[in-house]
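One chain is shown next in structure tokens, namely the form predicted alone.
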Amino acid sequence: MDSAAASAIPRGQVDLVDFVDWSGVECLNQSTSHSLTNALKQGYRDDVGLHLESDADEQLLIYIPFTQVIKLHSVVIKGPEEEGPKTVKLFTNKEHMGFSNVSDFPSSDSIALSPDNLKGKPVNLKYVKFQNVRSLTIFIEDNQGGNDVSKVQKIVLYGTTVDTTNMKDLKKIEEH
């Protein structure tokens, strides 16, 4: 990781890639040859030759479930100057969203990505709206140049895990 990206990580926050439930990750309208794995998975997302690309039009709908509850602090969405995402809407804990119903739900946060963001500058989120996140849906509505194809080179989610109580570990207290 370069020092600029390392210094951009907020104190106490971690890259949440280790908490992604890969068996449930989905991306609608992705190109078969340029899939979400290229932008999200460790190792792939740092390869400049790999990226996620939209297929039929510029929109992408990405569903990322987590293996445990997380608090999401900030996101990095890198992309090229022209085809990089512009308007990005984030939804928490909404399963089975599609392009037909994405406008039916209010987004937890809406981001307009700047050229600096596309180069890797993190976007801080409305932290109070991302406290008990089991899944995140990322809707890329359009891109910088108004093109038919959107490209995402890298997606990084920064936050922390929520310490939860495992109910199986609790012991019943008997009355005397």
Given for the second form:
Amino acid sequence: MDSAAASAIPRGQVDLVDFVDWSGVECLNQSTSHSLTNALKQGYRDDVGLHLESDADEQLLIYIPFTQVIKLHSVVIKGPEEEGPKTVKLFTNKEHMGFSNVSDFPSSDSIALSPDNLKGKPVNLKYVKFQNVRSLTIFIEDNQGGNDVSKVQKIVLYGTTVDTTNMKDLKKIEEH
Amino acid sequence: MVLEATMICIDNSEWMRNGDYSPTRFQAQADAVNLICGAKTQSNPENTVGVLTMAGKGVRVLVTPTSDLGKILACMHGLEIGGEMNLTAGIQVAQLALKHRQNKKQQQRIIVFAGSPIKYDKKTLEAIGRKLKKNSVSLDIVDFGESDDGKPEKLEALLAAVNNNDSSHIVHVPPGPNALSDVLISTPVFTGDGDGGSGFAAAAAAAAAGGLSGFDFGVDPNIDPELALALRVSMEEERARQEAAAKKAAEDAAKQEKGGEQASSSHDATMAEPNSSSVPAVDDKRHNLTDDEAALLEQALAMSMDDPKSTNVAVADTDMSEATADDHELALALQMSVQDNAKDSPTQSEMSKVLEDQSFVSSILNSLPGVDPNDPSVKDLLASLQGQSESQQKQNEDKQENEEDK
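Which structure goes with the form predicted together with its partner chain, now that we have seen the form predicted alone?
Every component of the complex follows; first up is the chain already shown.
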């Protein structure tokens, strides 16, 4: 999980923000003034002033559908030290999950974020489990400091699309 | 026009037997539920509504969210009152029912009727509220019936915990003469979040305000077209008669005026003529009319049956509330017909007066296609009509009827 070289994106992978189906993106328990787009959308996510915040308690449930089938390789979750997420569970291809059924079935992967990760180090996932992903559900269970509110600065997903895994077209995206 | 799935939680506990809302609290609640279901399904055809009861033996879902209004109304029948309301369980079951809604794109909403006292403390309610907010469920609370033990404060706390962006509301309805549903109509519970739903709500409010729906004669042509048509026809007949009578009066008053001026006035046959009606206005004080449907109906029937006596009775029975121009004309027309009947001459004499007025007749003939008033045969006819009508006034009815046929 904790591989080396934080800054560069993994070789051969693409930032999947272009393949997100924005009309179906949902986030449960988000605060209305600090919504998911602040963390996910290009431009917003790089703005330090904008972040995603939880509302009633510290858990967040984010549902991201894609416009085509993708393979997910790794993920970067950035957040503040105290309120950034700690335990994050990922579910694939499960629509309209609620907080009550996060425990109903096992997650495709479960990661525990370290402070390094919160600074931008990507987390490699169990690639074999994410071969055929139509939609991704991210469940943020708790945060680093055990606070009532979780904050997420930025979420980046790295992977490839299944249809056109054309290495020549891959652009090297500089991470700042 | 928000796409919504709603669960309505009904309080059917013992406290609902009380009659401080008419007829009983439970009935008032049932009426409000029916109205809400109608409003929701009308504002968006894809909306679904479900109903559950919170008291009785336990929380029971009567109908799962459906857009079939008939099913919802049917399940409201035969509900029994008893037991104690279990608010927390009711809300949780409602949440579960909404979670399993068929169309996941619908927003989730729970409407709670809280009529009995609440035995839970604020903390429990707040926890429930937070859970609802976490799952993005909006909550509308109708606080009626019992109000003690800090019930309003508890419900306000619950609302504050749930409220997300003003999508949840609370309404406190004190007991009083107004029906529960009437009070709710103007609240956001009904009208949605300031947006739509108001078409149904506005119509319901208008109907609830009582009385006429704004149509002519107070009769909806959609509901009863024949009655509306009969009323309209009789009204026009009276107007025509009154026109003729007024014109006759104007003729007598200014005999030396040329026929042309009267012809122009006759063209306004279908429009109100306040000037001419002012002449017999002095006599009209006795006869008062209202918008009363029954009175109009009696008059219409009377006129169609040509029965002067019943017309007289109808006029005498009614009281005045608001006198409009139409009613004024109607009053005059009726009075004319009553007076004519008193003189024992037939109502058809008015028709002869109409014919007698050559200018009026010629103007009518002008409007008829294919008839040229300058045609000698037509002129002869007119002359004969005039001569005959003059003689008829000295003779009896039968000859007039013959002329009518021409």
